[in-house]
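Just the one chain here, the form predicted alone, laid out as structure tokens.
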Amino acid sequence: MAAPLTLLLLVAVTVRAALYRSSLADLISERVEVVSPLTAWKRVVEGLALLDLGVSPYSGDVFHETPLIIYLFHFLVDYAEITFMLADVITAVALYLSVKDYNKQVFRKQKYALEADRYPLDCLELIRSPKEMQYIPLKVAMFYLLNPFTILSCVAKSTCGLNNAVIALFVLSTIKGNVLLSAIFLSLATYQSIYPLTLCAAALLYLLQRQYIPVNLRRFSFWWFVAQYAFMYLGSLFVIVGLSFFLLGSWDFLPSVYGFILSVPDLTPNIGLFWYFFAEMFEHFRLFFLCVFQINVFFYTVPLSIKLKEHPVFLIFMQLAVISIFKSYPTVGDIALYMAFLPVWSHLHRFLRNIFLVSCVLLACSALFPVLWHLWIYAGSANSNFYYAITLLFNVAQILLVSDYFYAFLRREHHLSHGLYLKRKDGSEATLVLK
């Protein structure tokens, strides 16, 4: 499988590549739906900028992103786009690592399964084969570079790949069982953009598994193993944070970043949820609305955490896509990220029920985003309630997708428990209903 990848990784540059060099990396660096306020390379350029002249970029209302990405591209401002090639293929070949080590314990618990005999006949068909598992790997690889939203991304110089990268990161140290790696990885994503930290539960739930402790409130393990990845989450969070006021000098990126995201000022047009609702609410309502939907983000991981509870590597990827729908400034990045999981469960599709539906919805919703952003700012024939109309058509289709994975997942997973053809006591065919 290293010749595939080796060659995917090569057209994924090539394509990049060209594409800095061509007329549209500056069209698509402006485009709302790539880049925000928090991402956007313009305001990464200009908080270089105050920094050379001895003013503190977090001075001004421009630059929202952390201390540790400005000082970053203080060195390798002149390799940029080398940089941001090199994120995405890292963040690829870190999901590639990922699905092929989880594939194996899939595989292996499967094994042990059968031979206990603990599926019923009449599932087998749902059984995985190593043929159909065997691709899976470069499939997701595949589906994070050569997804367009991925490659704008990249052109548009966006921070959001350099975020990926480090959840990428994360993902491929739970896996393999590093507590410590994972803890630093998870830190690190907290840091950047504070969503992550619902990601915490996943990983607990995985490597308690890899330990073989089981989740249990009255056992002292369970909470011992708790506190130690605690101990290194946090230290690890309190290292990074006092890093970055070593390097500032000051506490001015706390209100400018972490204050910036869960405050949302900047009302920008994004493919999120908050800028219309916020830009038409009255001022004394502001502060309610906004605890509302900030909640939203960090309200779905305990229900979501203990229902798969036994299958953590599903919860990421579904803590992922809630993230990438409610954060404050989403952009196409998130998405692309939480895309590149779903070769993964490509067993699924005999059970998703709207599938076409949604494909089309998000492809059209896709190629209407600069058609209604030009009638809106340039042609003048729209207002601002045609473009929220499609990001709201858009985020309904993103939670029509996740949902629907999450019922076929279940649906899967009852099959294998109880049989797929189930009857009632009268010996009529069953209806499975998902409560």
Given for the second form:
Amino acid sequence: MAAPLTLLLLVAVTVRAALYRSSLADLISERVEVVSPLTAWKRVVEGLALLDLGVSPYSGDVFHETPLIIYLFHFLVDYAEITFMLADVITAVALYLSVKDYNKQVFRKQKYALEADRYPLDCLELIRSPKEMQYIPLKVAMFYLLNPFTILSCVAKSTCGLNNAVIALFVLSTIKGNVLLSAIFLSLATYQSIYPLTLCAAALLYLLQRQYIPVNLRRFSFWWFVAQYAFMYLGSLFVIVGLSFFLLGSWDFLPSVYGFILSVPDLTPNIGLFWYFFAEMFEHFRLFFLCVFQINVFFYTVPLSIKLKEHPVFLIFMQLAVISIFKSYPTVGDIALYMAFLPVWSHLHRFLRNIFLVSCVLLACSALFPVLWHLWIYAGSANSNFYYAITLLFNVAQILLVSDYFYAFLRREHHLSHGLYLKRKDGSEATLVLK
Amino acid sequence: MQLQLFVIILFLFSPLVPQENAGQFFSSGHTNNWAVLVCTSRFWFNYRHVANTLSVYRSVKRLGIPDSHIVLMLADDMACNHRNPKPATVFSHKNMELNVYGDDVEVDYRGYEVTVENFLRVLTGRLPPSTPRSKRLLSDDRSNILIYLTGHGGNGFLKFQDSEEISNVELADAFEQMWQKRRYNELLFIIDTCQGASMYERFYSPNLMALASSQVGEDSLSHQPDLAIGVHLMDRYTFYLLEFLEDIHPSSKANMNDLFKVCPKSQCVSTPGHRTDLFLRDPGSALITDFFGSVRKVEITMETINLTEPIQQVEQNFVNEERQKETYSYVDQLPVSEIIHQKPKQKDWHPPDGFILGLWTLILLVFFKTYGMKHLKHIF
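For comparison with the form predicted alone, would you give the structure of this protein in the form predicted in complex with its partner chain?
And the full complex, kicking off with our chain again.
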């Protein structure tokens, strides 16, 4: 597998390097779909310049990234392109390794279940074989590296690429079973943007499963493990925040980074749902709707983790999707990360119902984004409603995609336990509905 | 001999007279006069309103207010109306032969420009920048303004040109705006319409005095019609007002109390009303010429004033042929050259050493924890 992977990496790096050298790089780095006020490269440069002038980089609502990014780019600002390409490569390799390991586990579990005769006889066609699973890690890496969204995000030098790298490393360390590294990478990801906090539950579930600790609220071992993980996670988070304080000598990064993410003061249009709502909202209700929108991101953790407690990796996928759709400043880079996981669930294709519609809508919306932006901003013949309509449609398509996969996954599990051809009590054919 | 005595007495008393006159000159507190004369009607059968306004215009001009200080708003469709048997004339009722129209009548707002909006804009001064001076009321806080309105009115409103109306509340608010913007010192408001007293009921700004031709519920009536022209030429109140004003000349001492007695019920049929509660001075001390005339501020002085001596030429000293050359040089003010060529030292920001140390220690610790301590022996 190393050779195709290396080839893929080379291709990806070449494409990115070619785009860097072309004139499209400047064009792409200004597109609002690709960069947001949090992740824009020119804001990083601005922050570094402010720091060189002796002013705090967080003064004046320019720079909203974390101080560790300042540290990283203080030395690497001349090699920024290589840094981002390297981040993409790290992400792809991490995803590759994690999916390979996950596939091994899936196959092993399946083997045990077959030996224990737990599958009904007619759902043997749902069983996965190593042959079909052989190319999945490569496909995952390919999906990530050659996704136009990722390429755009990399060429724009959006720090979303670094965030994706950290999350991918978190996924890798979780799947490999390393509790400390998982906690550390998760705290790094949370430190950069608050939303990966919701991945805590998924990581916990996976690690508990791996260590054969049953998820029983009354057992001491469960709570002991949760306490360990929480201690490592919170401890590393505090250490990192403390280090950031020591880097710049002041706490003003807290309101600039976390206050900015949570209170959404900047209403630049992006592909998310926040900007339009908050642009037209009365001041009186702003806090209320802010709380509603932010809770919406975190809210799905509990029900999803209850439903998917035996399938934590799928839970990670769902959580990443929910974060990418509902976060306050989403960009296409976030979407690319969860889309990279889609080949892992390619065996669900026979249960997916809306895939044609979703893919058409996603393609159409991706094409319409720059068109309507141009019409709104430059031609003046459209207005923000047009752009927001496409944003809405794009997000609806994503939600439909995610819920479709959710349905397919649960349906497959149901079939695996109840047989492929479901019958009602009177013997006629039954249909399965996701309620 | 008697003449000489008289002259001596005059000289004795003469120092007193200018003082007295000087005192009276400065008693009212205003330095300029303005007049806003508005006729709010149009059409031939409202001839008398135009004649009213033009007659007041004539009197006010005669008493000294120049055209530049009069804003005259007329429909101006009488003189050249095709129903006018005597074209280019507007007769007032004075002897039925006084033509109050002519070359020297400067109408500022004519025809359809006489609207409520324009009237209020003139009063409050909120006109577009392109408005010429003749259409502006450029009063200040030392101006006494005379405002004369005539036309058709009702209880609380005045009709403008048969299409809109101004209410007494709007008028009162306009005057309050004028007061707040210091656009008048004292203001005399005369209205000759039916139920005219209702128009000054709502005033609440200081230094306003108001006169009206009739009370609420009464109609102001017109004077006799002219059979040759076919319409009534004037209204009663304005007719008697003008008769009163004919006796006023620029140095007249007649005061407002006399004006209130103009046109009693026997002559006017309606009861004229007036309002002085907002006027801060005693009406008896306010002269007619304070509003109808124009003040020329004249300072009388008996002193002689020395003008400055003419400028003398500076004599050039040609003491020595060799003049001492004083070398001039600029005083050193700022060390400019030093400032210009000095760039601030670019201090690059470096992360603190403690930070770097702490960060890399942590990274190493995590690395070794993950991969075991066995790698340590490769390093040391």
